[in-house]
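What follows is a single chain, given as structure tokens, in the form predicted alone.
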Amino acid sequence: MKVELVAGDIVRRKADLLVVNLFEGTVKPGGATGAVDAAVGGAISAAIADGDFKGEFGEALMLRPGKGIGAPRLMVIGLGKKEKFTADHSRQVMLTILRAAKKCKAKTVATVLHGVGEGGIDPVLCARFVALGGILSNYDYDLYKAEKAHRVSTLLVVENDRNRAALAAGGLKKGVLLGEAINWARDLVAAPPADMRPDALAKAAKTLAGGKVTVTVHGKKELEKMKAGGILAVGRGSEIPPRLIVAEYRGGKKGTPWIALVGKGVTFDTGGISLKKWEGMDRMKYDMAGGAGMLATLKAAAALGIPLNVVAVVPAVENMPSGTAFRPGDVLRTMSGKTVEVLSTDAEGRLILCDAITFARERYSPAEMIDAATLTGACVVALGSVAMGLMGSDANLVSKLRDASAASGEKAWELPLHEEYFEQIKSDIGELKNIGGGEAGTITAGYFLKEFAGETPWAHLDIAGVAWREKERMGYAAGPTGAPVRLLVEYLERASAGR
């Protein structure tokens, strides 16, 4: 979809659908909405007076004015209570707008910046979130459908104030680039598991190469030389050997330290010998969402020209049951040299991540390291599908990620890593166990990973509850969300600015 910022009067803008907004409780429309209302003979005011429209968040009033504006259809979108409105709400309302546009087969949509003016949102920030919302909301995974979904071809973002429009243009461009990177990740996560095996994920990663990005894929022989016992064990049950994907973006000056992003890339998780129940197993294709998200974050960083050196490390495996699969009771020697007793082969994510964390730490000596994974069902129990779990060994890094979460609108909630939790993962046979029992499953999984980060400032994002939506929520349609790309790009931009 083409996204353009246009300076001028939205009343005169030609489009298939024209969109303005109102905050809840507004009695007399002002600004652009007031101008449109006057042009269509007070139809919006009449709807308010008759109680047909209250301006509640996400509420939509559709009108066919017939004359007065440059579009046959007019939508008024509710922004909810003004005091609660944030920049991320600008993104969320775009789903309602694009859904309506698709339904009426609109090719061109003209919209104001939602939240600028009366809402007090900075126009640059608002433009970024509106563009991001437009790109994300126009997304459909219809590769396997004979009848393709209708997509809006052009989104015109109209701002009457020319100075404000000039400022907002840069934000609009950034929102588009970020949205395109997220949608790239969503395609990877949505792909059927037979199409997105470890070799296919590695092939997709290679498309990122070019300019300041290089991609290296290590196969089974290289992993054996690295003594990557965790990755090799988990991948042993599949006919497709594991891969270790390493994507480097060199956007910083010479001598700029690396920031390492490590993402879980289990392209399909049956649970291995500790086989999962059949209900819901089809969704285990999204167990590589952390890996896809880290690669997409690097893609976005390169597109946005963030002046940092960023490396994404993604161990890609299939966790399958077979005669060659690893077993409960096995003791694995990981790349770090630490030994791990396997109690469940369905706790495989931490076994591949511990090797990837060791690799990133030893090869790049990063200033900071963050991993992301659909790691535990316990995180879904604790936080649902609203927020990801956040843990870390470094208070400063965790604080920066909390700030990035608040600014990006992608919610994260900190969980503790008290030393007492380590007792649950101590092994009598090896040094660690790969599960810590029924209590605090998300935290003990995080503590397990902490043991491999060494002295490197490290944080962990458990995205199990937010990487996939079963139904529409928080501005996302059902399906993959691309988490945690929004949060991490915000973190990288702040880091490059010294915040």
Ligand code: BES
Given for the second form:
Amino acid sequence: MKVELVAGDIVRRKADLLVVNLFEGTVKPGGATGAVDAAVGGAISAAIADGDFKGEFGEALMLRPGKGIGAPRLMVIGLGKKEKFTADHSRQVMLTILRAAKKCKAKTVATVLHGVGEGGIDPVLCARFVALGGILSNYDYDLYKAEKAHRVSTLLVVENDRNRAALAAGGLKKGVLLGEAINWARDLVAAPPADMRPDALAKAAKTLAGGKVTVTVHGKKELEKMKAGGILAVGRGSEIPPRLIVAEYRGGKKGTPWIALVGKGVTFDTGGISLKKWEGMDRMKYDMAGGAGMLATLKAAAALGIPLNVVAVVPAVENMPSGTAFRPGDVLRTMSGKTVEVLSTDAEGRLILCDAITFARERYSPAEMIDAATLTGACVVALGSVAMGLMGSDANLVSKLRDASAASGEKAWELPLHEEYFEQIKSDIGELKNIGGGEAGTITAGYFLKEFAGETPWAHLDIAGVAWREKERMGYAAGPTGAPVRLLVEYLERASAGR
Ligand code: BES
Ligand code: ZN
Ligand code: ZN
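Alongside the form predicted alone that was just displayed, please also present the structure of the form predicted in complex with the ligand.
Next comes the full complex, and the chain you just saw is listed first.
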């Protein structure tokens, strides 16, 4: 989809669908909405007066004015209460708009910026979120459909004020690049598990190489040399051996320290010998969402030219039961030298991440390290599909991630890593065990990883509840969301600005 910023009057803009907006409680529309209302003979104010349309958040009024504007269809989108409106709402309304556009097979959509002016959102920021929402909402995974989904080919973002339009163009471009990186991740995550085994994930990662990005894939032999006992054990049950994917983006000046992003890349999680029940097991094709997200964050950082050095480390494995699979009771010697007693082969994420964290620490001595993983079902119980879990060993890093979360609209909520939780993961036969018993499952998983992060400032994002959606919600279509790319790109942008 082409996304363009055009300075001028939306009334005369030629399109298949024209979109303006309204805050809840507005009686007499002003600005662009007022101008369009006048051009169509007061059809919008009449709908408001008759109570057909209130401007509630996400509410849509569809009109066929016949004449007066450059489009056959006119949509007024509700922005809800002015006091509650944030930049992320500008993204969310785009899903309603694009859904309507797809329904009427519109090729060209012209919209105003939702939230500038009356809404008080900065035009650069608003343009970024509108473009991002447009790109994300035009996405469909239709590889296996004979009839392909309709896609909008041009999104015109129309701004009357020339100065504002000039400013907004920069934000728009960034939103497009970010959205494209996220959709790239969504394609990987949505792929059926037979199409996305460790070799396929490595191949996809290699497409990122070029410019300032290099990608190295370590195979089984190298993992053996590195003594990656965790990754090797989890991967042992599959016909496709594990990989360790390492993508480097050198956007920083010489001597800039690394930021390490570690992502769980379990291409399918059957649970292994501790086999999961059949119901919902198909969802475990999403278990590489953290890995795809970290690669996509690096892709976005490169596309945006963020002046930092970023390394993404993704252990890719398929967790399968077989005659060669690892077992409950096994004791693994991890890359760090620490031994881990396996009590469930289904708590496999931490077993591969601990080696990836050690690898990142030893090879890159990163200034900061963040991991993302669909790590625990307990996180879905605790936070649902609204917020991801956030934990960390470094208060400053956690606080920066909280700020990035607020600014990006991708919600994250902190859980504590009190020392007392360590009790639950102490092993009798080795140093650690890979499950912490019934209580505080998200925290004990996080605590396990902390043991491998050592002195490196580290934070962990448990994205089990937010990596995909069962149903459309919060401006996300059903399927993979691309979390936590938006949060992390925001964090990187802030870090490059010294914040
Ligand atoms: N990939 C799962 C976690 C998961 C569950 C993600 C549901 C998304 C939705 C992980 O590998 C797992 O199986 N965790 C176990 C850990 C337990 C055995 C300690 C879990 O959460 O049940
Ligand atoms: Zn598992
Ligand atoms: Zn898993």
